[in-house]
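Shown next as structure tokens: one chain only, the form predicted alone.
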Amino acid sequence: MSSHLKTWPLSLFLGIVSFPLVLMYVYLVIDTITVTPPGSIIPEKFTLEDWRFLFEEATGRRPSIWSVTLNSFILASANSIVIVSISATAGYALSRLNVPFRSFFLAGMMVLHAFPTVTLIVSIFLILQMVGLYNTLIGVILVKASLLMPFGVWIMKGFYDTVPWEIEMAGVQDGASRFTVWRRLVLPQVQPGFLALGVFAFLDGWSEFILPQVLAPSSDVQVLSVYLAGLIADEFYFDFGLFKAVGLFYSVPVILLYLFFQDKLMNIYGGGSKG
């Protein structure tokens, strides 16, 4: 009852200042699905005219939403199968493993991942044409899970590190090889940091711009955040109400997976690190 007591305050101070971000989020629902008079806040009547473009079909100024939509999915997803996966491997080599100079692998690979997209933009849309992958989703995929990849092999080399050697020498011991004693003894001792980093990885490859809008410029390839940008640079005709609709649309993903993941995503600095 005391620690109720002492939390309540913080809890009040936090609910009074989230209340304007929570009253934002509910009048761009709102006003997404009404016509307001210009100038008042009070909606007039209802509509789903801003919402028109889910049943819109692709044309020659904009492609369907939901094919952009699958391209999104696909990005987002790949990115995050393809760092899990090299990271579950990489990140218990460099933790269990008498590797040469592993101090100075990891501070290169944060070295790496310190750099911005941007910087690297020029040099990558030439590779990507060398090796005919620009334009296609495949390269932005490869490009994307490679300048995360650091970032991966990095925490989940913390995750393991917390990992006791106990557990792993009772399972040699018994006579299990390596990789059955990382399969079935370790793995689960880390998965918060698999389920926390994949997510993590989803959520960054889902709100990608630049890469997408640089080296898949074609409409066939276009994901969410470049087709929401397509929208403001439309000088002919600019919807703001379809523009706040298609918004709303490509962020709730991110509200669901961040409400329903919150207390997985507080655990990717969990596993700490250890040179």
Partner chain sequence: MRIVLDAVTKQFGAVKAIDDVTLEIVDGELLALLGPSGCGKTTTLFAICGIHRIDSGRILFGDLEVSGLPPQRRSVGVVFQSFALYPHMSVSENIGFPLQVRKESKAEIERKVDEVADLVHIRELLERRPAQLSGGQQQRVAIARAIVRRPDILLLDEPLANLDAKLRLEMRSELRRLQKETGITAVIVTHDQVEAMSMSDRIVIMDDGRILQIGTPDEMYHRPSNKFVAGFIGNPPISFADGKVEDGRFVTEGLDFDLPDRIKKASVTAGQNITLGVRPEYLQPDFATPIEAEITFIENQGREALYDLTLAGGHVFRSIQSGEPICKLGDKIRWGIDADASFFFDDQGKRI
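We call the rigid core the largest set of C-alpha positions that still match within 1.5 Å between the two forms. Fair warning: this is a prediction, and the values are worked out from it, not measured in the lab. Numbering follows the first chain given and starts at 1. What changes on going to the form predicted together with its partner chain:
- Superposed on the core, the two forms barely differ at residue 258: its CA moves less than 2 Å between the two forms.
- Once both forms are overlaid on the rigid core, the distance between the two CA positions of residue 183 between the two forms is under 2 angstroms.
- Core-aligned CA deviation for residue 228 between the two forms: less than 2 Å.
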Given for the second form:
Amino acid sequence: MSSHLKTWPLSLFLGIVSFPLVLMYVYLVIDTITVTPPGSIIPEKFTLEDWRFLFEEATGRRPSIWSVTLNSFILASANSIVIVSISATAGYALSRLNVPFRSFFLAGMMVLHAFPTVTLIVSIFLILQMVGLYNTLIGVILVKASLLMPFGVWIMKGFYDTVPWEIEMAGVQDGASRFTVWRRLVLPQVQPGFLALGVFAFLDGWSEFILPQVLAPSSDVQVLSVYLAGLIADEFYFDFGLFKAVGLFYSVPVILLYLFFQDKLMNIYGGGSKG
Amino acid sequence: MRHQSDRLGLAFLTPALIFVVLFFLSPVVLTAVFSFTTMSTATGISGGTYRITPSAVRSAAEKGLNPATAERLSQERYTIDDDALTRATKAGIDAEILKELERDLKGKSTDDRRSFERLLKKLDNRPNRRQVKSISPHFRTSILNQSFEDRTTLDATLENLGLDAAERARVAETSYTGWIWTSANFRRMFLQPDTYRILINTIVYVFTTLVIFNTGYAMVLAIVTFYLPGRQATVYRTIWFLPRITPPVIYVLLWKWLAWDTGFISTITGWFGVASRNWMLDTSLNAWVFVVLINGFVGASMGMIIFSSAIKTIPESLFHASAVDGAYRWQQVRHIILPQLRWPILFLTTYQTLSLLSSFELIFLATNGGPGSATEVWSLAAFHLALSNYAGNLQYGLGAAFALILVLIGITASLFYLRLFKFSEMISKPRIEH
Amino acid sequence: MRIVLDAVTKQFGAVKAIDDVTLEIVDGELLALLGPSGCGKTTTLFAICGIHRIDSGRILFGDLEVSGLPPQRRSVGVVFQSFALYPHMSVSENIGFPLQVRKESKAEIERKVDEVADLVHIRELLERRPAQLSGGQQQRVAIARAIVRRPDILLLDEPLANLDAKLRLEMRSELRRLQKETGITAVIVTHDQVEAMSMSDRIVIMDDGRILQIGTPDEMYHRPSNKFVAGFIGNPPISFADGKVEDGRFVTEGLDFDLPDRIKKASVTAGQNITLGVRPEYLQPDFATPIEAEITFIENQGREALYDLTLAGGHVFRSIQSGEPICKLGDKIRWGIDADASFFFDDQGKRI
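Got the form predicted alone; any chance of the form predicted together with its partner chain too?
Starting with the chain above, the whole complex follows.
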């Protein structure tokens, strides 16, 4: 664009304002594998000492990192599976089928989609206590998935909207039921959407902090975010190297998924406009 | 047959509706319900019992219970009834004496031990002093510190003590240990001075973050990356997208590393002889700067994406035409790009006002409202009151009242969006009608 | 199969997309639904195949009323404007899909797909994906998929609109061949009168949700029932001039001639408003009823030439003549029209 105009001042400007951000991320990696003497920012020697937590057994104070990781993985995958499978049908119904009160449901999903969910945390906490799902992973999963559901349905509806009507018309004309049309003709067209939403929901579940912190704090159901926050908050334990090592360990799946699905994720974040 | 796709539609929609109703809509309604209760850690969340503690009696007296009645509630009494007789039989008291008590004196009760023992001594069986001493404890009753499962049993007992209906109601009120309906939460919310402090904090926080980062800086990012060559633009967009994609706990950890007393800033300033300190929490101003930066960096990425795609839709011919006209870059930005961004800005502002208003996760992790309560915002206050405070008594009802305000704002704002973004025009009818 | 639409009405909200349409499609014919966009022709097509529910009236396939039946239970093959091929399936899977949902055996499907592929000449494309096909090939696949299960009727929605000009000519005759060879009853929706004229047995002209005229292409051209039909059919189009009847003559500014006998007999009254319609081929240098005008436009198409004649009163007539242009722009000429072959319309637009 406008190549006769100089771009280096712009580049320089962005370079300067981006510097602190880049610095933080670079040191996230550096600090986990080096020792830096106090009062310096230059690492002195290489070490893997900070990664010892990977091999520690569970103690009374802290559960083992692997059981915590497994919990995080269960929360994230369950969130992803529930969101994708339920949005797949609901999004289609709202996009294409003659549902009674369809526009009411559409408006409802839209309102809920814009609705700030954290405000509900107080009553959700009380509800989970009443129904006995407090301090269980399943409770967190159900709540997390429900709160993300309107967003997922809305996004999925958007994907279905892009499938040409004539494909469906051709399908019913060929004698297929609406269900068959959906499964055999429409679903394959929105597969990229599924993938994107699935990855998004996985990351969303993986990153979630407030819900598990409030709804499932006990150590056997702890997830990585709560574990890490607990480490940082622990007064007796102050070791940035360790925090960062756990943090890096925690963010590896995020970074990998992000690198693989960057464009699709940006689409969802931009198009869905949540956050 | 006529409604084949209707039924499929309902079937397809039902699972989502179940989820949404159970954990989305019902919390909305219950937030309102809970906000009108006194629920707290002390009352528990299920119903309570009636427990006549000395303090319950005292506060009943304060609320106008006849002092004599209050005195009677606190006193021990000696009553000859079935319960006491059974207790005494089990304890091996002489059956003859008990038989006589049951026959002649059942239902009688006295206010003190002396008169009860006088009654015993007058019995035909003539129990000796030792026997009298061993009998009387079994007939001693006190309503104090007794628990009653429900109102009926409480009432029956109080009636025996000769309390009238008004007095019984008063005692029931002060002795109930569960939660009750009340509008006191809202009174407290509006009356306590902290509320206004929190309100001002919230407005400052939302406004500054929104203006500086979520729209202002986001626009700068979108425009600057638009003018940069493709690869550089991608790199910068990726960098500025990192805060959004990074799990909040780690993201805030990075900021702490930057700001804490052993962190990066302290190290650098230390070289110039500045004593190391926690830059994030040492003054209110610093805390605010960090709160706005932390939230703003995340918020900027969203605007960047939306503005970038809006700029992308501007026909390239417009730029070439203006380049020929000799318009400089700034003129391009002013006259071509900014007008195009008007609608996205409106969308983003309305949308992110709501998310900023209700999000407290990052603040909770970074400053937790501190130092003092300098950075305590509305949603964080609701969270603190109801789910996380140092005193240990979690005030669910009051917290719900705080949350309810946000819920109401959320509902109003969402409905407003529907109108603003012309929802009715977005609905198109299904084209296959059978 | 014979298809009957009996007083069919379809509304979208307050708008009547088709209004009291009655139409019989004869077994084995190719019928064209012709009209400008928004005239209701596609809605009629969708009503026949069952995608739209009709609000009143009946639709009969043979003797069976299908008005309440969903598309799946009507035996209708449809070729959509965009072809609507299933992008994730190969050509043979696309064609086999209607048979597959009917749970026919693999061998049977394969046999029928091969058969129909031979018919539409796409035998060598069967393993390809739709994205790898040209527009014309996609069109053939769409037709094959529509006819593979031998439907009662074949509907084609603007089948040539998405093809380039050269392919359009080729597919026009190809479609006609296929329809003749299979003997299937077919309805084709088009806004292009040339397509309708050249392909169909009969044409239905629609405007504003109503049928204006049903007839063979020849009838449409030579005996249009009203002004709209006369104006819609014919390329280059007919020229109109509003005038009055005076003393058995057609009178307008710059033109004044004796009405043909058939018009006089048709009880026109003096002073009545009347519109003259002259097709370009009925305005020639040596025709009987004289017309004096200035040449204001000439288009040389090689084999023939097109002239615009502007009369003194401002009316413009068009003439088409074979050969090179015989005059030049600005010439004042005195040519003639064939009054007997011209049309006259009353003030309602009906042909007299």
